[in-house]
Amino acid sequence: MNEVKMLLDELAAVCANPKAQLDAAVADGRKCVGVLPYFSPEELVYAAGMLPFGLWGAEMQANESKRYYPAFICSLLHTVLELGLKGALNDLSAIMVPICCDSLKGFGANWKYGVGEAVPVIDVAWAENRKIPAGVEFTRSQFRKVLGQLEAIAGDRVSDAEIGASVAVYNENRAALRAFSAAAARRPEAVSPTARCAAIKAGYFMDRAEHTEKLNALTAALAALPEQKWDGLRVVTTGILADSPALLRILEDNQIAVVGDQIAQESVNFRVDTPVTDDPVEGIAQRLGQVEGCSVLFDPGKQRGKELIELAKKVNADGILWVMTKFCDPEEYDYVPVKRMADAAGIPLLAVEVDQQMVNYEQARSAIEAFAEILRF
């Protein structure tokens, strides 16, 4: 247990101070590229010898950003822009912005106007119909364009062999994340919701090879623990973000373990590997066509609902917790059809709203406490 705790604490420390990771990389002479959600081709950044640095917002009050965005834009974008406006991200060599929702489409222009050209913007586009051959080809062409911009920043050309090696690093990391997630589900007494979240999230700020090494050691240490009975509840989560410290503490207070997820920041991002292809950039484009379960990706048949129900049954979850990011229109549109599917399958589903600028989670606490009581009967 000591080794498990030590490794979890190390990964939690990375999440608690991601700026330290950025500062250390810059001090070592490594260029860093900020990566906003979702599904930007991080492998290309890594292949260029630079560090992809995840920008998933922060728990803070945003003020300056409200000169650029109205209050009813998701706090993830508000807080990232706030950090940029305050100079906290000046050490980045660029930021990649996927233009996959209405709010993100305007982010690059706001960044250019507010932060300036010191940290240039790389827009990332892909085909809405991302599965068909024409869609894959369009996405490949856009990712090649991104690669050219990254090469200009890195000051060197990037070969297909280097991209292929980067793909291998990321696929190894995804495999390690899947193995850890499964191990954590089997050891809920050892891996709290807070610790599970931190172990996954740390990869957005670390070198992926280093993150893989930590995860593999952690998974092995979990496997060596003796079996223990878990008397609490088991839930799967879904949404964009589920990294609110206050929300995770509420789950722990109610003896609720997270035994699986369909969160954009978590399993949705590592469930599918990048195919190994002759043109590695095409493989990255193909992977995007295989990703399901995220509201910002075209999903006319609501595969998200089907996958979520299958996951809940597979891990013997007592219920589903929908972590609704406030003011996220794609998430709100998804909720009604997926809720109907869960009801039809007889799986209890609770939605709670989160915001990175919230200071009071008592409404969520009351809802979760009531949900827990219902699940126990």
Second form
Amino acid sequence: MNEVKMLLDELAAVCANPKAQLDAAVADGRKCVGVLPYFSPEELVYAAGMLPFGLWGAEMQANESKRYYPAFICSLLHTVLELGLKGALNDLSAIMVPICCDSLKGFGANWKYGVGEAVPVIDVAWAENRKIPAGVEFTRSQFRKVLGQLEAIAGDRVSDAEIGASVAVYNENRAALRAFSAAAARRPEAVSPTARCAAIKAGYFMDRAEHTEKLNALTAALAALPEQKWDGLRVVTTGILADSPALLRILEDNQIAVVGDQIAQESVNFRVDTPVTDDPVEGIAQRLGQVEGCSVLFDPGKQRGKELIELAKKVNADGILWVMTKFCDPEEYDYVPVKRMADAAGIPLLAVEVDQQMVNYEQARSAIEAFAEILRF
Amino acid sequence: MDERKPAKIVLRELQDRIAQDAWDAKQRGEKVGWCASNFPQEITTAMGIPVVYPENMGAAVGAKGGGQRMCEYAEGMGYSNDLCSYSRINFAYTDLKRCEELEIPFPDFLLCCNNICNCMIKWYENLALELDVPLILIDIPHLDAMTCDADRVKYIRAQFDDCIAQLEEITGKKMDYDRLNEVMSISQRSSKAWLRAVGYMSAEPSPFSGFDIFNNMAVACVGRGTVEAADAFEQLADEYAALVKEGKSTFKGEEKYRILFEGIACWSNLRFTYKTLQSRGINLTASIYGPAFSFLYSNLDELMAAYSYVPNSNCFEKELQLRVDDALKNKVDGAVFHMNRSCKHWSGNLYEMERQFREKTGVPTIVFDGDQSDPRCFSEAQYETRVDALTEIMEQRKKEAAQ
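Now the other one: the form predicted in complex with its partner chain, given that the block above is the form predicted alone.
Shown next: the complete complex, the earlier chain at its head.
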């Protein structure tokens, strides 16, 4: 148990202070590139010898960013912009900005004219028609373009062999994340929702190889724990982010374990490996066509809903918690049909709206307490 | 003396006829589609496939006073009031199957295009599921440079061809490529005539009230591949030319000030937004809808690129340039920016757009909060106060210039 706790604490410490990771990498002489969600080709950054640094917002009040974005844009983008405007991300050599949701489309210009050219923007376009050959080819061409920009920043060419090696590191990390997620679901008494989230999220701020090492050790340590019965509830989560400390504490207070997820920051990002292909960049583009369960992806037929229900059944969840990122259009559109699908499948689903600028979670607490009572009934 | 009906009547009748054609086709058992406003209309026009436009319905329902009722109904279905009001109106209609302000025939297929925004994709995904009809998406990625690159053109072209194949299967109608060339050529006539018509806004006074653009652009959007539309726009341009020659205008009262109006109209508050300006002698003489509905091209590859240049699909610098050029050409004294609650894409850079626009043009600007079809997001008092402030500055500047 001590080893489990020690490793979880170590990863939680990374999450609690990502800036320290950035500072350490820069002090080490390693360039860092900020990576905004969703599905930026992180492997290319890593292949260029740089550290991809995840930009998933922060729990803080955004003020300066409101000179650029109106208040009705998600806090994820507001707070990343706020950090940029306050100079907290000046050590980044660039940021990658996918242009895959309407709010993200405005981010690049707001950054460019607010933060300045010191941290240049790399626009990342990919095909919404991501499964058809022309879509894969377009995504490949755009990722190659991104690679050229990364090479200029790194000051060196990146070979296909280096990209292939990076893909292998990322696939190993994804495998480690899947194994950890499964182990955590079997040991809810040992891995709280807060600890689970931090262990996964830490990977966005660490070298992925190092993260894999920690996760593998953690999974092995969890497997060695004696069996223990869990009397609490089991839920799966869905949404963009479910990393709010206050929200996760409410789950813990109500004896609710997260036994699976369909969260963009979590499993959606590691459920599918990058295929190994002759042109490794094409493999990264193909992966985009294979990922499901994320509202920013073109999803005719709402595979997301089907996948979510299958997941809930597979892990024997008592219910689904939809962590709704406030002002996120794609999530708000998906909610209605997916809720109907869950209702039809007889799986209780609760949506709780979360915002990184929120300070009072009492409404969420009341809703979750009521949901827990219903699930226990 | 010209015995023809005025062009604005011809355009209105043409719009009604296009809508009626869709109902008649549905009645005959033909397949009818719902279509995104900036979907390449050349495909459906050339194939003789009737389509209707939920966005236009959203605007019309808003203008006729049904926006709030329909939006609230959609919210009752679980849709957040954060979402685009056009889509909420459409979801409400899809569920209710009726709407007292305007109805459109229900679709057998959906044609989606995200060059204006990605929320179109989610909206149409939900419709496809709800109505159990096929969905075809032409994805036009947002531009990250001033021009559309060859990779984008290739990708859009492949989807264009895929779309034709899928439509042939769904409707049983075949694409005639000679007819496609003809439609492309007619569309060029319409686009050039539209550009010529709106180009007359540079005259002083402008020969028309700029709010007319909001009415006329509906046909520019849905019917520009038809000979009737091309003729009507040419007639409209001729009428404006005649007014300019005579120094006359359809704008009621003296045109004291000229402004750029940025963003979609507040359809639910159209009269108020118009009257507040008009009563102060302010005419709209510049709007992105002028240059944006041109779609100029000379071959298929250029057509693909043209659909990347619609408002909101361009990079920030291009969007800014379009507005600044339009404002300078049309000699505006000020600008009104609509922070449209429905449109995260349009609003996401609006503050920066306003700042840089003001710097580059040197004219005063205001921003007001509103919505394209949900009147709950619009405040008459706020709008009036800000327009008053703008008027004062424009008046002061005119006095200073006269001294």
